[in-house]
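The data below hold one chain only, encoded as structure tokens and taken in the form predicted together with its partner chain.
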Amino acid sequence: MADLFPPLVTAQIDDKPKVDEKVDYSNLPCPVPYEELHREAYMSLKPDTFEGLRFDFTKGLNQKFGLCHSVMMGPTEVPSQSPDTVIKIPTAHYEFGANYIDPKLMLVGRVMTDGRQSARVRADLTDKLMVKANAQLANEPHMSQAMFNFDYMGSDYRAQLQFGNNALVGANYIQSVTPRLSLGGEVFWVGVPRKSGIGYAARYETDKMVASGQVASTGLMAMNYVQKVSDKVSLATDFMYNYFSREAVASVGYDYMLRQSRVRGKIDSNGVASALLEERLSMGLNFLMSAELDHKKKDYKFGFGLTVG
């Protein structure tokens, strides 16, 4: 009998605490960058599906240093005149990468067979600021797209500056607001053509859950919730609104994070049902499989691979 008093009384002493905790608004997480707002929706409502063969082979040399050889056969998809019909034209290339990752220095090169080029710099200046460099390079004039950002990180907020080719600047500003809630804005000018646009985004996130939404002026409404319903299993959906176009897109996905294998599936209201499957076969050795149906324009995409290293 007296072996029962004490476990409720400590049980009554640790939900206390919770309960009082006052929001200390002078200490405010530092939110996620603007870019990654909707990370996890969209790493469950997006896997990258591919279609035909893919070999990857990623040799490290070094803690910081590797190589990558990557093959891919398959079709790839050539823009039609009707949005109704699919040309797809079959190609193969040879990828090779080279990447270099430190704390501090991030450099990620890949060109490919028939020239085209891409590179990723990420370098951290200071403690607080990062610049960002992106670019897709190609052999035939006006084809290359190249994007740099200087990214700011202050205790509750971040701020990021954009200039891109074809004359885009853009900056962005996203503040915590209360430990869980986050909201944010942007501005963009495009050059070519003359454009000009406004965002507005909002993220809440608790332990088991994340809603966050987009509006911008360009007539895009994003809204978004995950639900992380353990820690190998999270439900996503999303839905998508042009109030311009008047289109709309809803679609619901889920992601099992197993010991051995991921596998991740979505389906959409364009009539598009798709998943990724990855599974470590051995130590260093992963089988992929991908699979999308797009049973209003009767798309089937089926592909295969393997990663090494």
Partner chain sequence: MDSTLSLKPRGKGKGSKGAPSSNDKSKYQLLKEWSNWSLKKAKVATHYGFIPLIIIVGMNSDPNPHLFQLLSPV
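Would you generate the structure of this protein in the form predicted on its own, following the form predicted together with its partner chain above?
Only a single chain is listed, so you will not see partners or other molecules.
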């Protein structure tokens, strides 16, 4: 009879409600960098679309050093008096680059046939302190840029100090408040136009979603939301608003990863739809197909590309 009727004490113990685990605020996770608050949304809402033909070839000489060649043929937009009119001229460029990648040092350089040059440096001075430098040189006056960043990563916070041309000085800080919520802020000052600003940001993430918001004294406000439907499918939406110009733009996008390909695309409130397909034909060989349709301006862009290496 004891086997047919189990003790009531065991049932009473199992029916007790589970007590939520207490949050250890002294051991919070390190948040994402302030400049990468919206990285999940940008993967879907800002695909790297292009127009024309694109060919990229990368050759690794050893485990750390490699060379890359890029050929781009397609139209280039030039400014026009009417914002609804698009003027394009046919262009072609060749780009040569070199990459040096080490666990604590990364050097990237690019040279184009039109005279533009770019360089990127990232060095880990310590386990928590990193320095980054970006430079772009152009033949056009006042188009060259340079930026230096010093990033410090703490146990549950990140801080960054920025210096750039035109007497740019900026700083940002982001702190984990809970295991899922992080808050941050930034300040900057530009000497040549004599402009300054301050901004605030928040980010909340779980295993299935990421929500982020950002507001600045320059009048810009941005909100993003990403829903991870599965390991291969993500849906995203964002809302951008400018307080001074009273302009607002909303968009929805998707990111779908298949076994041999990846599809990303979006459509916004201005009627602009774009999509990017990356198809892996074989090991080290990828095919790219890009499209962007702007029905308001009657501007339609299509591109094909091939990546080797």
